[in-house]
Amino acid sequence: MRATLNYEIRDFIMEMGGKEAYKCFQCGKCMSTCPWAQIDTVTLPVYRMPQNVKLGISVSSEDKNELAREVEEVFRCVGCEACVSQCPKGVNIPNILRAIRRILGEYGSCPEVLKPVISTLRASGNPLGQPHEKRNEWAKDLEISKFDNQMEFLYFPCCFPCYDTRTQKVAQSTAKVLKKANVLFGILGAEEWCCGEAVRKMGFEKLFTELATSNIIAFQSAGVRKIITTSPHCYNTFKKEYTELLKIPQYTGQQAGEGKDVRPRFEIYHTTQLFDMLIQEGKIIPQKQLNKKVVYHDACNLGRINGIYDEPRKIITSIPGVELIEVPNFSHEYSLCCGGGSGGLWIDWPKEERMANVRVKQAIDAGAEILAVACPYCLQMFEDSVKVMDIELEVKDISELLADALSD
């Protein structure tokens, strides 16, 4: 079918953040490094996407079936930035696709499975649709205080560790480690909201801005200076994306109507960074034996996007009896994405198209008994794969491994 040229859509994509498309000269390196290249049944023409934008033929078809195919291609991107790391021009294709998604979101053309997620977030402030006032229930038996400005750290668990039964154990393990090290920290509970990272990657910029503004106001009013995050997605969003919001309402006890030029200034730590510091300072000492072979999975937002590779591995190897092994050719910056980013967590791809299945098989083939992660998305994706594949492999967050290794 002949492509439909639409320069109005092209210009809108450029305006929404797609100008990097002009830097692409179609060398094709992005194709080989894209995680979809590991799925035999899928061919995702990544290198053509910037060109389609430049030519004005991206998501411009007037044929319903053709447009649906284009939308599926756009939403296959999981935002892992493997393409960015290998591109000689540093073209950020996920950002280009985010610009396209913003247009699709405006016209309700995102995948049907994502629409309830957006509606739920708007209504309840979290993607799970749980009551906002119960955001701190994960901590009810741990005697964790509400944050005040005399504390050094705010702990921001992420929505899934706040509400999801399995990932709550990650937040609880994190709190136990921090308490063991006598770290002065607190939580905000119902005063915090979803960081908004996923909805921004899906293309819903306005909702992201609303969530981010609410969080920044809450952090500033509480006197927060340092934030610990469990999720690399929250980490990256607080560290890099919240600083883009230069104008937010000034908080004066009530939200004022006027904007004030401010930059949120918070020091952001992922749990693995802080845990490594505490171990190096001798404030926590792993003592219990764990005689297991462990593969550590580099989460995209922690490793490739923020360069945090060594700290998680140092934590794991500090645990007595652990043998840390690497997946050949798919470690560190070459780690294969779990598939959960940019809305992928909610898209139920067919079994043969699940990146997480490929990653789990890589870990098994390397000899792993435990697949260690440092991201709630990765934890969920891999545990689902282990169940579907019916294999013997433990999936554990590093906080869980460390908490178990500390003496009572």
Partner chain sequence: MKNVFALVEHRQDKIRDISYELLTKGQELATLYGGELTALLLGNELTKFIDSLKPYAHRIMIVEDAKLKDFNAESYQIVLSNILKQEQDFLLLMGHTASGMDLGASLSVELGASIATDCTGIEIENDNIIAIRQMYEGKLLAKVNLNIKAKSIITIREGSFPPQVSNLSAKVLDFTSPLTAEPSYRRFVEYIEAPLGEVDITKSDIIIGIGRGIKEKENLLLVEELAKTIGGIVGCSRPIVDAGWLPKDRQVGSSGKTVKPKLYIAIGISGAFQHISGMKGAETIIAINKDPNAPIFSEADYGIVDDLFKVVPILKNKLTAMKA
Given for the second form:
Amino acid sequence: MRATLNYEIRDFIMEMGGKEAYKCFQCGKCMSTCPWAQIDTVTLPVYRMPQNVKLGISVSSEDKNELAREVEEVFRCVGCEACVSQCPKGVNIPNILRAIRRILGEYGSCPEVLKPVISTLRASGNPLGQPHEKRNEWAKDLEISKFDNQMEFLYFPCCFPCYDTRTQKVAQSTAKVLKKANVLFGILGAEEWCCGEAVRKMGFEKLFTELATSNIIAFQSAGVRKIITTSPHCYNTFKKEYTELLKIPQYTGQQAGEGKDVRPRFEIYHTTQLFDMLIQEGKIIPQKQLNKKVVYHDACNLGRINGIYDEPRKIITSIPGVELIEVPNFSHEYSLCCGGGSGGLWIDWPKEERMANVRVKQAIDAGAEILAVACPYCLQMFEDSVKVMDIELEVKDISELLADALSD
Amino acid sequence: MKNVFALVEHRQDKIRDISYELLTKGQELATLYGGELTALLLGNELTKFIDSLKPYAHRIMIVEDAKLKDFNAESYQIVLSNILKQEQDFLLLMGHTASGMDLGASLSVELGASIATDCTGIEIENDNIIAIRQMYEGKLLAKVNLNIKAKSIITIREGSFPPQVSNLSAKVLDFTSPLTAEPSYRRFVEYIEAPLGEVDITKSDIIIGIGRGIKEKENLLLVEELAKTIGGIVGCSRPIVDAGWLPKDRQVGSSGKTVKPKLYIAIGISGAFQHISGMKGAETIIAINKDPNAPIFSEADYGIVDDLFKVVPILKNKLTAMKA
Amino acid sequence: MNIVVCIKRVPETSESEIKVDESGKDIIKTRLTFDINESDNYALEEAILIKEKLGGTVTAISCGSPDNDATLRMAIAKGADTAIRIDTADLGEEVQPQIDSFKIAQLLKTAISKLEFDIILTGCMAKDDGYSQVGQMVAELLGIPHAALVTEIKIDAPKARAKRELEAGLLEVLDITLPALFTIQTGINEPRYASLIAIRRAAAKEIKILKWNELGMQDTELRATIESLFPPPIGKRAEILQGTTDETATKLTNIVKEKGLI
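Rather than the form predicted alone that you just supplied, could I have the structure of the form predicted in complex with the partner chain?
To see the whole picture, the full complex is given below, headed by that same chain.
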């Protein structure tokens, strides 16, 4: 019997940011859109989670194995916000679970697999454990300048595009497109730190604040005004979470002047937004033929969370020969998460529990020859699925497709 | 004048390789000090070991006692402290093995000695005994000064000093066992083989890691034969576990085990970051892969760019020949 | 069974870059994440499992600065009844960073000898220094038997039967008389999570602080000291062996032989 009310726990979770639980009236709509519903062998009772918080019975079992299951459930959430988009009250369940994760994380009571990710991030500023000073290695043959305040844009590739050999190609393609369009941009190299988005979603608020503060200081001192991101996760956290931080003067290292607002403001662009603009303005013209059927996968942080659906599609259809096809029922706001968000990239669920595999199958069934993505996490997850499932499907970032389509 | 002692380790009627490594280093140090190297041999029916040890030491001190048949840290400690309490100035070497770990630190307390454990080097600098050892999971090396110079114990990591046979002919001495009975508070019961499936790859010195490149379950056999030849254990990257070809406890990588063997041979592994994070701490990495651009080659010390199905059988034959 | 479990808070360094500080004898710790030492976590779980089975108490004890309190609270949240921290600050700035296993063992021994105990558990190795010394030393100082690298304990008071891990898949079975100390190998059990309510309660629980000089110790002499820390020689990137399959296999065999890898 677990339904012993515990207001102490309820208030504890609320304190840590779980207040929205109050709004939930358990209609259950979230259950139908939660991506875990696509996994036959997993039942994740999302709709009960806010209720559990209200009753103060979250992660409360005295049985060791049952407790492990409860912790696992809390860390299943991939932060895709499919639940939020369908909720009549707009309850943000990922945020409620984040409050619980914060408590567990602080006491080392999170899945072991996340611990080295966190320690590596704190030590090296990236989750891959690569040396911080090698952050601009991806650009070494490309003659990309360090950002200075004469430049219009800062390009912020973040961790995987900086270090992971597969994802470096995304950053390199992006740089190629920007150069071709004569965009004035630079990079921060070793002054750039992980954006911290995943860290925050995993429940490590303090480390997120440290990383964000380092970035904000770097942006400010370099005179950055406009930022281009490869990752929708950077895009979202810069746009929404960094802005929140900037309201607190101590995090920006700047005193708020009396009566006047000295907070820095940054305009954030996802690469697909900028690429689309460049195509519209005729600054780049995709010319090379690509006679392939392409499914575009809407990344959660781009589509559902930030409403960017059209730009990526317009870029793809601007490439001559491409046939863009949609996955029936799972496109745009109903896109199925790759499973990589909120720490999912590092939590290694068994093969039959991986959303990415389901998604790849959807793309294949729709007739895709190329699965186009616009997010480094999606790229990692799908590349992995294609390998594990041993199927013929190219996974490409839009920047790669676009760079390949431009004349040499 | 300092005398050097090395504890000969044996189990189930065989001298363990570490013993010769200790004796090799021990002789070098004894020569440096102008003292003698004594091999300490405790156990039952020991005469069979004497000939193979003779060339390595100046003296072999034998403690023959049926109660010392199998290693017991408590009995060994009683014997060794009896021997070493008579010494004015000694350095004792033992293996950083399951036995040495059990025994060394508590013996050092009884003798009032300095101890450095898991060492990979020993240097004598201005009369100071400096042990070289890894710290922080091999990320750094440390020089550790043993402050009680006249009473020092160093335990040595296996494989740190390649054994070299010398031309000594040790004098054999008997030391009467001080044991009246095996200590009642700790008794050896038996040795058992760890049940299958409980193989702990993190403890293996040699690991052959396999990845998707092996293509089919049937090909596991090929790799297992190679592993057998070189006394290693087969580990793998995630796809192999996913396919159900090996149990989860063989998985090397961020979500599997982190391993630091002496030798890691990656076969058909491209080197996804998840895998690399689990094995990059290996002392020597060899990679065999068809793809010259596979990221595994930037982690490896030696690489062969070739079809594994061609290389592995030939390699197995050559290694078998080498071992013989 | 009254169980004492000794735990150490160590930096997680397996996937992080480690740098030596100005003294040349310690590392820069500012960007490191600290957590309970891995095998100590298994020792803690084993202590809780024994308590759950046979009753009694679990006391968690640690040496170090107030930062260790977080680790001790985690131990309470998982099931320890009391926690003790031996504060080493008074050892002074010179001695404290250099504190050796023997000094730690002396401190633990002095604190533990004031408690009632049947079993003492420690991890088999600290991940940071890798010494594997403290447990065995504590046992010797207390005059009780010990076994290192233990992978199974079956209590049948006043004795216990333990398995300890030897090389190459071999296990040693031994009988030991309690009170005894075991150094616990990883994998002996499955460490648990802490529930939210346990975390909440642990936060309010008092940790008993013992100052090292209150333990009646004055001697600050160290038996082993770190002279210097330095990175191992590097030079990575695979040397690709050239030639036919037969030639490359021969070359590799020679390397394996010369380097004594097998």
